[in-house]
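Here's a solo chain for you in structure tokens, the form predicted on its own.
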Amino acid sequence: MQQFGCQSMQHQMSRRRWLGTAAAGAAALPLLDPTVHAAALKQSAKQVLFIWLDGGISQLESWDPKPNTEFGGPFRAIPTSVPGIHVSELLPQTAQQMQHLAIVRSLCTQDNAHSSGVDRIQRGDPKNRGVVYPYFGSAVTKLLGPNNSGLPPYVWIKPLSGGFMHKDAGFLGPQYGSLAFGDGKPPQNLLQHADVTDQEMTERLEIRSFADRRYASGRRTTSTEANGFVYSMGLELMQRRQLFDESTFSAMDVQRYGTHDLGRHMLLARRMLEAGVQFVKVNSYGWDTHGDNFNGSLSLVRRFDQPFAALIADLAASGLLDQVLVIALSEFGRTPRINGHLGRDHWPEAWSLCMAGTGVRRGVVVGSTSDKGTWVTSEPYDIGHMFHTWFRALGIDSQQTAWDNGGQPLPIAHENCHPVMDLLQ
């Protein structure tokens, strides 16, 4: 089948003089306290739930269905909760939420591997200047700057193992990586052992935190203040592990998002950003569908309906919602044309994202593709495009920012793109 490239309708910005930094915290919310949310709202800082998934999920079998055509399946397109907005029938849950959504339908991107096109999408697509830019997470908490939960700033809640993933960072540095979970458990160790008092506990902290000086002295900052930065996190995870509890869900909420991994890791999430966490990514697994892709389709596509149709209720109905940016993608989408073993294969040409939350417009649909699902037909987006949107949709101006990369200031998001304002409030 012909790839078509993007055909972009007006775009292509002047190159912007970048200028200043911005920072911005709030108080969080407390600790598992749904009694309080309204209360401390006007309060509250900005978050983001992250849903990555990995492999591309096909926009025919969900946000962008095409039935009774040449490339379109055996799935039917179902109505919403929004009066024209329909979506696949593998969302029959999140169809009923389409009032709190907003749907992308014309992402035109430019890599169709899963080595590059993770980092290209999940680092924003910057121009190639030679330094590592920091993945949407890293970014997102030093520009918002610390909130007062304790908690560590930037989560993410995975399948298999966990650990400290300092590579997000890129150049902000390894203090603004990630702490991962794996399997949605806390981190090894982290309960004080037994045998060991508070005292004592208090007075091995003092022995590190004097070793810690003495290592500081003379070495880059930014490697030391990650490793005390780890510690102190940590700390405040051993008084905080109840949020790890599985026991102390509801057997509601369980059956609601499913016991499945990623509703489990889902419920994990809704947790997590209630008790104040800036940035926390889930990631599912599997979605690289090149072979039986309608078979896994109806399998994957439903088990992300489940939690995320009732995280979105929830979050709708506790008024989070109104303060967390929620994103759910891949690096791309998948072919129209269908390859001989039933599959879909890699198609940056013409895909899909779903987003909601603050900033966000609800009940919309922004951009088109062709009747077949083969290209853009409406204004292409990069993911320049997204990050400007999420950028502003969290109060911070994506073409008045800059990092400071040691003297070198260089764009937050891609100078080439732009907010896409229909999709705003």
Contents of the next structure:
Amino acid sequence: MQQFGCQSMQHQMSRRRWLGTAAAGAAALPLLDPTVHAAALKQSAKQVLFIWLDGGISQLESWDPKPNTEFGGPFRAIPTSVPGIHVSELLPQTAQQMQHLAIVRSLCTQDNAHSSGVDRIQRGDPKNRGVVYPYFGSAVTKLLGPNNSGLPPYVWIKPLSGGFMHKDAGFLGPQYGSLAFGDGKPPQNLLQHADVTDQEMTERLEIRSFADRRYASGRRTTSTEANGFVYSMGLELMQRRQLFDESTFSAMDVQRYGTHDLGRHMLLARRMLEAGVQFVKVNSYGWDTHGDNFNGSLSLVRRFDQPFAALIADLAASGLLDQVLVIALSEFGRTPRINGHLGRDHWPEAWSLCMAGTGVRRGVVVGSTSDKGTWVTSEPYDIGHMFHTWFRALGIDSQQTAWDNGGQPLPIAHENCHPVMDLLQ
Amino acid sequence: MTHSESVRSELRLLAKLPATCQLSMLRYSADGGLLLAAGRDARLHRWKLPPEGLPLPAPDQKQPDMGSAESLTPLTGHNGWVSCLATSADGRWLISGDTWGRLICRAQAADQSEPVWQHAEAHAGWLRAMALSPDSQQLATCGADRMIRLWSTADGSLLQQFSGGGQDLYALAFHPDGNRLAVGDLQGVIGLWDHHTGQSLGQWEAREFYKLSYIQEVGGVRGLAWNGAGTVLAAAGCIPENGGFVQGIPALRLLNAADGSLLQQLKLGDNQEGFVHEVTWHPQDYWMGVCSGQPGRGRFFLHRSSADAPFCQNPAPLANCHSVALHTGGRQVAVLANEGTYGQQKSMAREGLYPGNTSPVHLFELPAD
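Since we've got the form predicted on its own here, give me the form predicted together with the partner chain too.
Expanding to the full complex; the earlier chain stays at the top.
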């Protein structure tokens, strides 16, 4: 909201109104194959929770422990609710939810730099064709199409500031960006001013819509559409602002998820999913543990463990896990070798992620690494394999569906990769 | 180190002992004839030395070697990392703890390797620190399970246990009078305890050694030591700037033992470095400590309480220093320098070449007073 500065109301227009009045212009936008789009509409109940541990969680202190080995670190491995599967002792609560989870231990990706790696992973690292691919969240909301939640389709709960993040959308156009709730708070100045009556508000909106239509008829751009979309989201959130009221969470849930940032944000994420938001991304920062990795992991991994396990348990209990795809990952893993600061550095060669939910096999580990965790010993999977797998889990045939980028057909996931069937139901 | 130009340096490097793995702590045997190292390979590494200490190297020797130190077979029995160790002044006990919570007591003699007693789960997880009482009759331990435990060194029986206040406990030290135990935690609180009863005697502050960075708790009191008279308590740590990389100012806080008030806070680097990992007292009335920093900026320093800067530090660059041990004779020290090749050379890994880092041990002759 802040980035687009919705003060200029004459430039605003709701996305729905825009789509309703300017359908003729839609051909200029990247669209799905119509048959795929129709199929996608049937899948609109699908949702995604995408947990991004920014900087790189250590696979050795989480999903792929190597206790009592040269690079194994100080921690033990513990059994889980699934016989034969062990995780780090820093995940005691998640271990009890293993029957719902699928761990991938054989990721081998291409980039060991944060600056480029974050983008490459979240965009699926497609072949370079001179276009900017959408982040997974933008892609999913486009592919699944609108649902009837009355809420923004793609929200991002993160520490620090919020705003509308149009860059996520890539060539899909800025309206497929994410709406970020800084520290889980709604956009500023969300409430209708006390001096403005409902009647006055309605009249203002009608004037704004009229002005928007007239403006758009001559100057239509994806940016103006995005502006309108953001305004529309603001109106939606005005009606649903109670979602952000932390006082309405039960004391027990607050305790279960944790009062730290990630706990609060994951609890809000659950509420957003329950309210029907299609794609919820939760960010946690500070995982780039080049120094003091092991004491750091005691804080970081445990503070992930607590709300992650609580959320998985809640989604399973409510049945939502049958329609929500949950993914927890970083831009890469961390080095087996322990540096002189007792840290671990960046390691895309052999790392792990965890997933659960709709379309995903439960209680499984896929892939393996060498005894010391240095490299993958099974078929290595790039992020393209994961994109194929995630799309497939959401009911989207990633090998038959293509983007139409203004006439340029583009695969929605790297064409040299494929879905990992061992991960799929 | 802003004072480095003016610091007098009279350390003399006697030997550099290669290690096969990273190490976490050093201690000498009571007779000075053994140097022991806690290994991050779950083993206790040992070197046999002349009890009177190593001789000075020849004047024309440029690169010191192992000198007359002899590497002995490492002792096994631990898991994870050996995280701490202690040798009793009476020459009887060598006690070690690990990150899986195991505590092992052996005889100190080089030819003895079987445990005299041990506890597989002395603590639930990471056994952080240990200290022997001045009479060597009791061993105090603390851990990430937030507990403090007292053990009989003679037979390993548990004498006392109590909660250390709700945080991960990092360091402890017996007061020289044997009646108080100082315990430092993750959040920079130093608890004073009557270890006989488990009663709290108060709390002293080192809160600057703590920061919550996003969801990461950073810092902690990493080392504690009393001076010989028991009038000053030194707390080692870092004034953290951030999590992740965990950079900050290596710092030493000297506290008045009468009331816990701050006598001095010594900063040993800029805000892009690491921790003072260990501090200990030299009978000639000064502190010895080690700290980590950016590569090549690790330090071993000697500091008098009354001064505003260390009077001596390592003359040549060292890697990150994690432990210092004083030889029985008081003239030599062993400093563990944790060398650190950056870990990301993936081409090496693809070729099957991916050696781990090690922590060579530097033996120094201390300056004459």
